[in-house]
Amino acid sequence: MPRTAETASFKFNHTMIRVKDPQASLKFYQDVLGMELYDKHEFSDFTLYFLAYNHEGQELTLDEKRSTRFGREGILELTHNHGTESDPNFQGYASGNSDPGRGFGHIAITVDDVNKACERFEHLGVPFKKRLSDGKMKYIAFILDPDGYWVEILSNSLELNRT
């Protein structure tokens, strides 16, 4: 069904996940996955971090990133509820892939070369949920972020057999 005039301007802007320790999560998403911080909003009891890939081909100032955040697609919002990082009784968040809390599954990142990306993750000590060599689907891997959320890694030129 084609998009209608009423939905022609709609974009999938962002997905939000809660994180225990924002410094660990920011390090993972920026240093391991190469995302950039586009915006940050601090409130009295929580902070929001907005990350995305810059594929515009130019460096953007923080103000430029902030001003374009709501007009683009593919934003990851990390929500940190203050105090979770230092609470010894905090049990963490449900990743969505086990009970209780099954529902959310994963985010996915496409890469030019899945093998090289996985070798890099291995070298960086990133934990894997599924390596390329595991299971039947040898063309995807799953790594884990600091909160145990699954991040699927697959080729940006993957063609699935549609039989």
Given for the second form:
Number of protein chains: 2
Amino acid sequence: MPRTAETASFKFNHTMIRVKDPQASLKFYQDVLGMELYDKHEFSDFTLYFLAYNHEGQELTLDEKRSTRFGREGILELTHNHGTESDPNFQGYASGNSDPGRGFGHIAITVDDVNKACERFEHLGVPFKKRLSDGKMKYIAFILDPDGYWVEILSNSLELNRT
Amino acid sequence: MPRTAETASFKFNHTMIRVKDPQASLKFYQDVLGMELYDKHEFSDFTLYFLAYNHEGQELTLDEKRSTRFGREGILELTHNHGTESDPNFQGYASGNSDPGRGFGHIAITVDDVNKACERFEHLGVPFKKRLSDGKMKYIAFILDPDGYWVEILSNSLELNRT
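Structure of the form predicted together with another copy of the chain, please, following the form predicted on its own?
Now the full complex is given, and it begins with the chain already shown.
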């Protein structure tokens, strides 16, 4: 069914996950995965961070990034409820991959060289849920973000994902 | 921090959620939200559906969609574990927004006219978690997908999201 005029403007703008410690999460999504901060909103009891890949081929100011934030896809929103990062009683968030709490599964990053990407993650000390060598699907890996959310790493090549 | 060569190819390709009944979910994401099926993989005990918005301005064959599936952002992967749709003991999936299972929050769709989009959802009988008129943030709404996952609806205009 082709798109109708009623939904012609629609875009899958973002996915939101809650994080315990924004400093750990920003380090992971920026330094390990290469995303950039596109926007930030501070409220009295929580702060929202919007991260995305910059595909423009040039550095952008935060204002330039903000101006494109609603008209594009591929944004990751991190919600930080203030205090969780230092609360000894905070239980942590559910990854969505075990009961109770099963539902959400993962986010996925496509890359041009899965082997090289995974070697770099190993070098950086990133924990893996599934290495390329584990299981049947040798062409995908899963790494874990600081809250334990699964991040799939797979090739951006159709052919490599068919083998 | 600008992107380095090591992450220059990275894209936030997809977000995966589990669904109880793919017929209900496909109807929702295709007919209500206007996404299209970009790929489908059937395994013995589960099936994966990949949905996305077609921004090409023309109809694409499934092969054409598949060929772009790994090189773009904004893909939604639905995982159907066979049998859940007709299992009277299946408890349903967690939305991620209440304990236990709190973590994932929502996906979000940006649209050119939030009021018109919400009027259409009302007309189609889509359940709302938050209508535009509810709460403080009058410029965003949340609708519920067939599994109870929250789908935020907001404007694609920077200005409207600052008011």
